[in-house]
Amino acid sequence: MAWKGRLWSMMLEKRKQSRLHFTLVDPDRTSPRDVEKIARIARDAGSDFILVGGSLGVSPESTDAVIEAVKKYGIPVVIFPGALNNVSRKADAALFLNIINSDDPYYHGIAQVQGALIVLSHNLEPIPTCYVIVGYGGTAGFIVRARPIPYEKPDLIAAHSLACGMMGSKIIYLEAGSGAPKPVPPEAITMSKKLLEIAGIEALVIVGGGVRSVEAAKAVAEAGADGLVTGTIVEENPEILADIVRAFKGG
């Protein structure tokens, strides 16, 4: 199939050169006109990929419109699905999610079964991703009925990451939630990477939520994260994105 391996291979190649940055755009909160501005700033800042998705109020039409706006700037677009109606054939790939600490059985089987046929019919590249919701959790945590792992339990966060890797996830996404008061603890990132290394598992650990400053981005990088997802701050103050990307990538 045409979608096999393209963006995942690109991520691995880019990771050999530097850490990865993902700019997250929520179609429910951002108009296509605003998205064009964000996409241009993201491209110029050195962001590698645009994630498109949201947990509430996202329609197929708004998703398509946002992706079309992003595509004008030549940045790869990956669906970060909050629901099945968030999957668009206009994207390049989709994070195929397992929400490991959701208490709702729907997110551990039926959602994936329903989504698989949509991803296939849309000719999207699926990237197996384990989603670990931490601390604050935000809207996503509430909607998926997650049991967020407390910030002060980095060992438990790391154990979830290890389980994700053992189940075959290519990306392990540690998420504090949109608008979180603080990011995922650096200790949890370091411990996650260490356990995966001990187990001989190759997976990218990416982190999102609560990173609003250069200092926070540096802390995530120093902890060993392979990728950083920046969302809310891009909507509120996109001009700071270049500084955050530079701090995270070490430039």
Given for the second form:
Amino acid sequence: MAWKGRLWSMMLEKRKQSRLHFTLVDPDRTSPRDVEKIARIARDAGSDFILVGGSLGVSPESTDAVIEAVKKYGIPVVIFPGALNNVSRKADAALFLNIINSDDPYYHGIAQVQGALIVLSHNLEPIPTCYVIVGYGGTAGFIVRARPIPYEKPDLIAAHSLACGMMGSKIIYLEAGSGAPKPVPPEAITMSKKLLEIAGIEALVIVGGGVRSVEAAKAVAEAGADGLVTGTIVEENPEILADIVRAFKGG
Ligand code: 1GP
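Now that the form predicted on its own has been shown, please provide the structure of the form predicted together with SN-glycerol-1-phosphate (1GP).
Now the complete complex, all chains and molecules, led by this one.
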């Protein structure tokens, strides 16, 4: 694949042109046939990347099948692993996660040590990513034993983002959880970007969870996010995905 090993530089290049949109596909919630439809809708809507991952019921086989289906539509695929069984050799790159507010020691070393050898043997490009779980947290938050940062604490969310940047993460992923009743607060995004700027740290801040409307996508963009991840909307209300992507990218 032309972009093998170049996904991170491609993200930076694309970011110079516009904000980035990611469509999340959960192999447990989507059959390969539905995935083809989702991939086509995502591509036509202007989504830049497909993230593949889930927290429950995901097998190596279902992950492989989903990635193969997506690849027919020529969109780069990045795994967003809920567990080691999501790490597929068929992907182009992997978000290599540091789950900064998990209380489980497994996610602070062991998971990364186990994952590193698989990522290497699968020849996947690792993209160091700090995962900050906020508010609702969803299934992901529960499974990784996160202590979600309250929505009402944007300064605390931003302090986590700064720490992520200082630890060398290239992507800081502010996550309210799939299906969250409300997204990450805009103030937290603005404060995160501000602190990173003051510290002279270049990292992409991407935001996901609970963005289901044009207004919400605009608010995330205006707050200064570099990227937006949506998953539920393409499953439940695909006809508005293009509007959401346009609103986020500012077109
Ligand atoms: C979950 O941030 C993503 O990791 C997407 O969330 O399904 O709510 O769009 P939604």
